[in-house]
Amino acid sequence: MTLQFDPLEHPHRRRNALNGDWVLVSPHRTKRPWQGQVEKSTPEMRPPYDPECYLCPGNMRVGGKRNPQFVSTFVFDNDFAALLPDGPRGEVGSSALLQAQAETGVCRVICFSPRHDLTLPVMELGDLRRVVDVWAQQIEEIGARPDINYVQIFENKGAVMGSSNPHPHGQIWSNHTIPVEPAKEDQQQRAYFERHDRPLLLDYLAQELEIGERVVVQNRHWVVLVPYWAVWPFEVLLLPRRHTLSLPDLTSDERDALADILKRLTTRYDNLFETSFPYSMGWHGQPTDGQRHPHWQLHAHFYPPLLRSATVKKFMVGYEMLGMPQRDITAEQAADRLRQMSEVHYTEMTEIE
């Protein structure tokens, strides 16, 4: 007798339509994913200005340069860049099994605010809008260089995600070649567009909005959802509602709405375990090679490691490193948990009480 498949009971694989990878889902391992002790973390308290912080206004950076007395979002060339603009390019290995290519690029740091204590969820909407504008401006500026074909904007929030400084900031790494993850997405989106004459992520979004169970928060121009193929416990995908190739293509209204949705999402993240919720996030848009890529759809990924509390984290180990990614709680359970969160930041609720 063949058992009837139950996605909440039976192990199964889900395919990531955006990059072609698969994830193993094992819902039977944790029928109640919030069982056991849920630990409360002590809220991280930071001053508005830290004289020892190399990202605060007026302070000396580790590389020996002094920051200006900036009063808004501030961008500078990374003092210890992973990519350098000057250097050779092309093949530097001669063996079929020992291949290497020289790579060039530009790396910058974005301080979201002069305030040492303000992360995205507690910034004012006007200040968040300036961050959005800077993201778009940097893509235009760096992407216009003939030696740059992809601009990757990202944020590592929290020490667990490898952030070397608690001052809220993001980074820009731009490459002559397209990095691996955007390249996989480019391939999948191009193939889908050639078959259907529609952007993959627009059709995917339409299905998610119709189903509804993985949608977390939305406004007039943007939708946040836990993707069907999510790997990380509370991973989300942030999508514009209209066909948009890159951040510079956003209208003023869409930029305002993006600031709104970022604040609402990251507030829910912080409220989930009453902590400054760590994550790696990044924007994926069309390559900056001077061509239009109609198969592309702008989107942002958020990859948070927290599983059951602020002290229980998800790491890729064992089977996941040797076999394939795996998760216990389903994408639908994660989305439901995030939907339950308030959009009033937990620190403000404490002040009210």
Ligand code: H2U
The other form holds:
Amino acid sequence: MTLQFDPLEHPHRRRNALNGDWVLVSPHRTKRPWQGQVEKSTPEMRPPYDPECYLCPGNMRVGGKRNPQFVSTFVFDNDFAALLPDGPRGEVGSSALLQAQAETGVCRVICFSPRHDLTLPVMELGDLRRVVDVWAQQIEEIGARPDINYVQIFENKGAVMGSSNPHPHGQIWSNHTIPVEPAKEDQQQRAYFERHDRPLLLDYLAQELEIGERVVVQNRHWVVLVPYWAVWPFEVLLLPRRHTLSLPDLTSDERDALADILKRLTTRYDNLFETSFPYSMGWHGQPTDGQRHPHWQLHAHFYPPLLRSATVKKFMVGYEMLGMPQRDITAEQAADRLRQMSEVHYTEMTEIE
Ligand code: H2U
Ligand code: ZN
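To test you: the structure above is the form predicted on its own. What is the structure of the form predicted together with the ligand?
First the chain shown before, then all remaining chains and molecules of the complex.
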């Protein structure tokens, strides 16, 4: 008897159309992953101002510089930058096996708010809109430099993701060369565009909207979905509906809608395990080499490590380091779970007696 392949039952691998990688999916391992108690952690109380915080207004940073009394967002050059702007150019390649290239770039830190106790889901929409504007403005400003060809904006949230400070902040690292992940996406999107004359992610979004089962939340300009090829338990992709190459191209209305969807997504995230949900998120858009890259479609990735509770997280070890990434809970189950979440933040819910 030959068995019919059922992706809801049988181990399989899925291809990431955006970067060309594969992920192993083992749905049979957790038929009912949501049984059992979800541990609740007591919400961490933070003061609106922390005299010890190097990101709070008016405070001294580690390098000896003092932050201004900023009232909305604040951007500064990273005091411990991983890339430096004015280095030499050059290559050494004495053998095919030993190659190096000089790399230069600009690294900055963005404070999302002067308030030490806030996070994206509990910020006001108007303040989130300012964060969107700063992201766009920074890409424009740094990307205009002839020595910078890619600007990577990201946020590491939570101690498990290596964030050094709970004050709401993100980072910018920008390079002369295009980093590995966007370079893979560039290649896949370019190949698809050459073949189909349509941006890969626009076609992908159309299919996902038609199927519906991996869509988490949407508004007039944006869609959040758990990608078919997701590796992290509650990984999502945030996509504009319109063909958009880069954050600075967003209209004012699209930026307002982005603030809305960011708040709604991150609120759902926090509500999942009633905790400040950790993740690394970041924006991918076209390179800033001065050319137009119509095969590109702007998007953000959210990669959260939590699996079952505020304390059970996924580790990329063993087979995943040596073979390929693997997941038990399927993308469809994760999307369903996120769809069920309230858009009222758990810290702001009033108990019904
Ligand atoms: P993370 O929370 O993701 O670690 O980001 C904080 C960044 O802030 C980090 O890259 C920088 C670190 O280099 N930093 C400063 O620029 N000045 C400081 O006084 C402390 C930390
Ligand atoms: Zn602070």
